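The data below hold one chain only, encoded as structure tokens and taken in the form predicted alone.
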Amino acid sequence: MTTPTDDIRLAIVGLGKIARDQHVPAIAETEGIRLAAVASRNAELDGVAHYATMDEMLEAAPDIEAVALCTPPQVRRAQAALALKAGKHVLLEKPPGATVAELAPLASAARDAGLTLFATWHSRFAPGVEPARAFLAERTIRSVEVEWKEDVRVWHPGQRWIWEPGGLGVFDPGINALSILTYVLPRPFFVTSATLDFPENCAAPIAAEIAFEDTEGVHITAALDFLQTGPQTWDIRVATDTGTLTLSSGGAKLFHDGEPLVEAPEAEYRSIYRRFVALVSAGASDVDVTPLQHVADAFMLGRRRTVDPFEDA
């Protein structure tokens, strides 16, 4: 077993809801890594060294070996570049950045410095995802339907950055579905059309309907909504030659023609940190931009439709 002195000393940058709810407990439950500091202007964590900014932390705590960037995507590129320049391994929350092109230079910088850069897609670690991938690898796929609907007021209360350029709007949760699709489907696919609903007071969409097609002509549809109330919907249904495979609850449950194949508790972030520890140990990186490319393509091909203003109340 790893002793505390061998653990990777990690700092969280940006202590918001996801960092508190997911990253902090996952780090505590993962061997080989420990939370040594937090950099956040607006929040602190009892018993953990606190700094107002990452710059301040890098100067005052040179023993920090890695950072987990949980800040809004619009600022992550600059923070990741600074951390890599300072010799730190970097874990990026999803989405890994505000643009696709900004990630290649970061990956090159990490490689040149012998550091790890990990662009995380937490939904890929849901318990039903790997079994779904194995199932679909041996089937003929007829069609795919995604329904990904949640309440932004629950998951991002008062967070205006998500409605600004680069914040992604409904694609912030929707990219989780795309991260699963790009992993479990056996062939590449691409956007053919999209309709994006923009509140008249926002620069990012609040709902989207997207059509895709894979390289053999299989149709894929995705319905995304950020105003779902009541039960939240995170489902992917794949019609195959041997029945319908359904990933539900964001990938925590897997069904074949209604019969359960997987029903397991969520452990996505613990898996992310185990993967990060393994990558650091191996001197490797993992930076897949494919889900973000699909979001960019939806913006490029999407028809914009103006809808009622959004009020976060």
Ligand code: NAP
Contents of the next structure:
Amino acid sequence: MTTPTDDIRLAIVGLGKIARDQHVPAIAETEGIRLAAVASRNAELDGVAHYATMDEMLEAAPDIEAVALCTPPQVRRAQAALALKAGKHVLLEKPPGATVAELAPLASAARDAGLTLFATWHSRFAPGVEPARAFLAERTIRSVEVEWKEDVRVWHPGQRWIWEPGGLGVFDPGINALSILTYVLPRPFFVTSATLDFPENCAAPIAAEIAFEDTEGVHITAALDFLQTGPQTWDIRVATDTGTLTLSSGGAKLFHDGEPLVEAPEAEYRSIYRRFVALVSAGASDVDVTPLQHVADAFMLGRRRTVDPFEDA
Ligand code: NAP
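With the form predicted alone already on screen, would you show the form predicted in complex with the ligand?
Whole complex next, starting from this chain.
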């Protein structure tokens, strides 16, 4: 067991929904790291040093060794660049940024400074994902269907940034499905067409239908919707030569022709922090932009439709 003085002293930047729901408890349960500060303009945590901004924290608390950027994607690049310049390891919430091109200079800066940059994809740590990848590596894949439908009012209440340019709209959850697909499918794939529905008062889509093809011509479809009330759907179905593999509940459950293979409580963020500690100790980084690249391609190739305005209340 590491002594607390050996722990990585981490600060959370942007104490919002995901920081409170997942990061704070996961850090507390992970050996080798501890929460030493919070930098957030409008929120603080009892018993944890607080700074209004990251800049203020970097100035006042030089002993902080790492930051977890839990802010919206539009402001993350500047924060990551500043933190790396100040010699801090950086963990990025998903999506890792607002553009694809901003990630390479951050990865170079981390490499040059001997620091860790970890672009996290929490859904890749869902319990069904590794077994699904192993299963699919040995099958012939016929087709893939993604259905990712949730209620934005439940999961993102009042989050205006999600509707602004760079907020991704329905791709904010949809990119989680893409992070799983890019990990479990054995071959690269690419967008072939897309239809994106933009509410007339929003700069990001509320629904999307995307078609992809892999390098062997296998068809992949994804239906994303941000207005699903009642039961929520986060499913990926893969038709193979030996039946259908279904990852459901965002990857927490795995079925083969309806028979359960995996059903486990989720522990995605604990796995994220375990990996972050391992990356820091190995002096390594992990920055995969592929899921974000697919979203960018869908925006580039997609046909846009204007739909009814979206009101949060
Ligand atoms: P959130 O509740 O809006 O929290 C983000 C926090 O960042 C805010 O509370 C705010 O804290 C700070 N912030 C907002 N705008 C800022 C700005 N312009 N400059 C600096 N700080 C700003 O959002 P969230 O749901 O936690 O999502 C944050 C990230 O986590 C997103 O990329 C999202 O995709 C990802 N994520 C979310 C979920 C989820 O279920 N919600 C799940 C997984 C991943 P202060 O006002 O106190 O500074």
